[in-house]
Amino acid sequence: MGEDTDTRKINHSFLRDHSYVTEADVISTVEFNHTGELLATGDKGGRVVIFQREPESKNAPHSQGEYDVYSTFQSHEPEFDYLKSLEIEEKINKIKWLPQQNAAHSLLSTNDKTIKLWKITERDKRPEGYNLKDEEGKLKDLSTVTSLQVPVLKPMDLMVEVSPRRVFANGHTYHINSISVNSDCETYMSADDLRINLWHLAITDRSFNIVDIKPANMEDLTEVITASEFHPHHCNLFVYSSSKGSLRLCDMRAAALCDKHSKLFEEPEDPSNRSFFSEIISSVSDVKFSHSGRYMLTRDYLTVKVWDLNMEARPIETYQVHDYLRSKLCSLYENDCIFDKFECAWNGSDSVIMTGAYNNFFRMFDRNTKRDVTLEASRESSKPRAVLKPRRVCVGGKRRRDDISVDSLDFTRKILHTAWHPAENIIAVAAANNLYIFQDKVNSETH
């Protein structure tokens, strides 16, 4: 993978002018659909932008893989909870696509409190020649109708219509941090800090509480739920991660309330590394099942780990994302960066994993060759088909020409949200209000 990185080319990037960046424009989630033809982003302003992959044309064979804006809509608006005197942000926390059942596409989007189901349809024909309506759609005087005609469909410019199908509200007391669609395609779950609820996609007025870790006395609270996901193949299994660094695999066949986990995945702490920050940096910010369903990928502040479902005692692989920050934890605590929640992603064949870092860097680890690379998503390298150069962070001592010192890293530029195309080597990376899409031209067929 080390040699291949020079051929990793920028496929496209969607950039907004930095001088006009507002908090509302900052991207808060990125998600490919199940085929990879569509890519959705949500932002802090409650908007969802959907990009569609362009089909390959004979005149421009390199154009395939380029994503263009397909549809934009306002998913959530700011609200106010008068009972608790709390503002509810419109920020989109998560987007999940539903498996496609017909010509239409469907996705779930959620803010802190309310989950919405959206239907995305295309219309490129319009009916003409009604018997009872005129061209403007007004009803005709029936006495003027002397003959009957068959209405016909005429071509028109493509229209993409997005309509709200369901609103799932009032299911959570605390902030929703994750949603996951079940492999049965009928149910999904939503998790907040203390509870996980199971919903049916057709029923909005009730959900089943399947995990509740809220203690009788809130002073006894020691951990919170940070992320959760359904198993990709077994509809009865799901996992949730905690702020203490543990993973709990639950089986819904065992009991209606899954407070007793089937498996607990937890790595024993090395006493020599114990510090004031140990618990903060061990908090799991993201968990993802592999496509095969055999492994789980987790991200904490400094590492990504791969866990085997058959081995609870320790992860089978641990990769250091930015270990050079270990000496900087005090200042990262003071500027609140230590609480940043980085996501992680698998490639289509589960052989490479990706996660974000600071300075708009993102890291990739090849599980087979054990090679890793640091790449940068920046405006300087965002010209179409430009080649991404590997970056290196220098901790001290001799520096190469292109190395960047750990002291000059910009902690305000960070990549929290990443997504990988389900079948090809195309990745989407969100950096503040910019979305970068990169494609590995050489290895796009071989992963």
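Residue numbers count along the first chain shown, from 1. We call the rigid core whatever largest set of C-alpha positions still superposes within 1.5 Å between the two forms. Since the structure is predicted, the reported quantities are computational estimates derived from the model, not experimental observations. Compared with the form predicted together with its partner chain:
Core-superposed comparison between the two forms: CA of Gln320 displaced by less than 2 Å. If you fit the rigid core between the two forms, you'll see the Cα of Tyr130 move by 2 angstroms or more. Superposition on the rigid core between the two forms places the CA atom of Thr369 less than 2 Å from its counterpart.
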Given for the second form:
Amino acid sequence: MGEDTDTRKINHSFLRDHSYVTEADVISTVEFNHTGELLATGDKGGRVVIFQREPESKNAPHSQGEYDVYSTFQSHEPEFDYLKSLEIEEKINKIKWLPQQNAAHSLLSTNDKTIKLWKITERDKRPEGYNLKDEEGKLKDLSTVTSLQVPVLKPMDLMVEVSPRRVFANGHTYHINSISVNSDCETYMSADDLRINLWHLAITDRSFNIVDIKPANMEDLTEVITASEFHPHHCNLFVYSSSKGSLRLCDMRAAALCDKHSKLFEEPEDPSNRSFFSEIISSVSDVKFSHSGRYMLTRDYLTVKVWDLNMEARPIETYQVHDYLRSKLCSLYENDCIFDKFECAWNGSDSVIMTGAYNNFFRMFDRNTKRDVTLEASRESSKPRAVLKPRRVCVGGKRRRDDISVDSLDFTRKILHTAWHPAENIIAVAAANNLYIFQDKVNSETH
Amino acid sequence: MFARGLKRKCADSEDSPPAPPACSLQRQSLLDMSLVKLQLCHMLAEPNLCRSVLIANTVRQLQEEMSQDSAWQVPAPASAGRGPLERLVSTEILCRTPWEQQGGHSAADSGGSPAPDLLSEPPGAPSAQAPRGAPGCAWEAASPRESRGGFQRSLDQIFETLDSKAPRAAEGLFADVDGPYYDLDAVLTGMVGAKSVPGDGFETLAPTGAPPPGVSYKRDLGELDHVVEILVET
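Counterpart to the form predicted on its own, namely the form predicted together with its partner chain:
Below, the chain from earlier opens the complete complex, with every other chain and molecule after it.
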């Protein structure tokens, strides 16, 4: 598999008191566009970096389909909420691409409070031969102009221009955790801890509240929204997950305010595994519809689950990501790792699912063969174009040579954000401020 | 409150009922840890609501179990009947603040009125000024009664102490996750492993087994002892 790392410069310009100098470079979201040609990453410093896949060419076989930096721009700046005396972080929580409708690409990026629509255009020609201006743009002395010419478009070096087209502000009191573009390509939703709003892409001064779980008395608050997504094909359906481990499928045709779910997906608690941390580890950190629209994938602290939209009682598949942590929950609660929010992803054919873990490990589960693999994203363990070696965590007992023991896992190195190319076996894995892109060259066809 | 009661009990253990069960110690240390986490929420620039809610739910669950477990009724001398309720109130107050503070300021919020206090109050009770001036803050629970006034003063005192920490103390706590602090076994020994050393249950609250992860954490637990001591005096 090939590896392509994003080399971020050390950024000293941020004046915060952080342990890591490169804190602002920590990647906070990764997203392929609908064709997979572009890959966007957002970071804690509010920047977006877009990578573009180089077309495969016979002349340079080594750079077949590798991703290079296409554009970088500052999406969000830190702000201060004077009313609450709170800082609003510029960290990009989510990026979602709009389906491409013309030569330009568009994406939505959001921090805790504000969503922005960015338009990315290419310019590879420029006009030359103006009558009134010279090559540098200065006005010509008219007495020197003796004849008229028609300006001609001449090729130039490719320039990628990014401009903010819309700013959707003041829609959320709480922190935005998800955005999702509707299949109608006209609307999108944004979800915070307690509310979900529906926006029209062209209208920034108004949004519709479609879910509100804020209790009348905040004392009674026991559950928050953790993630939400529109159905890929049915523009009236969306799902949102909660901190209590439930999923609610809502139909916007039923009512203006979708507080009553159409379907509630919830797995009854396993009494044998009950502990004080049961609720915390059941909190769903990510939910993703399958490409087919038939299934949903959820991630909670220890497992990933596949749900069939037709069955609310329990998931149809459950995969253990790192069950060896079950006995360590107290420590993980103490150091706050138990609140880490891992994302999950489907491959293009919905046959393999992927999610991150600790020690820069990430896991893939093949739904058909029921086989799973643990891989590591790190410079030391992967050289460019080398095949990744499967890793294993041993829980005591017989230990093989390259096994890692549970107690030597590094909990500061975690893969929270992963993305899978919509069609091919290419994955993007973010580890702190590094982006790893792995390709499966041997078996390029999806399963 | 818990610390005091437990130490006394352990000192008497030679001639009195057996040492407290291990799971209760674990519950206790978990409760204390959770309260510290909730308090630290106030320090952060933007408390994470999901995290606060999950911790508060855990606290509630712990309290329910502890109050169900009759062996752990700590008889407060003056208000024996209200013992469990006091505990419930104290942690309820601590839990309330994170999202009261977060959501309560917004003008658009209709639910901006302060939540009714669990204890009954004379209708004309003046609300004390919350130290940080947060309108939705639960520290408004004040009454003309002497004990309640003392309670409020003590809370103000605590709040000041907590306030004086470096703004990013919590970040410092999280940042100290490298090295020995991440030795899970040592941490587990420090917290839960009190099974083997019942008398030392609360000495090991601060994980001295592993090198202290950061001054802030140890100080937090010391302050928590201070907090619960003050709360029990009412």
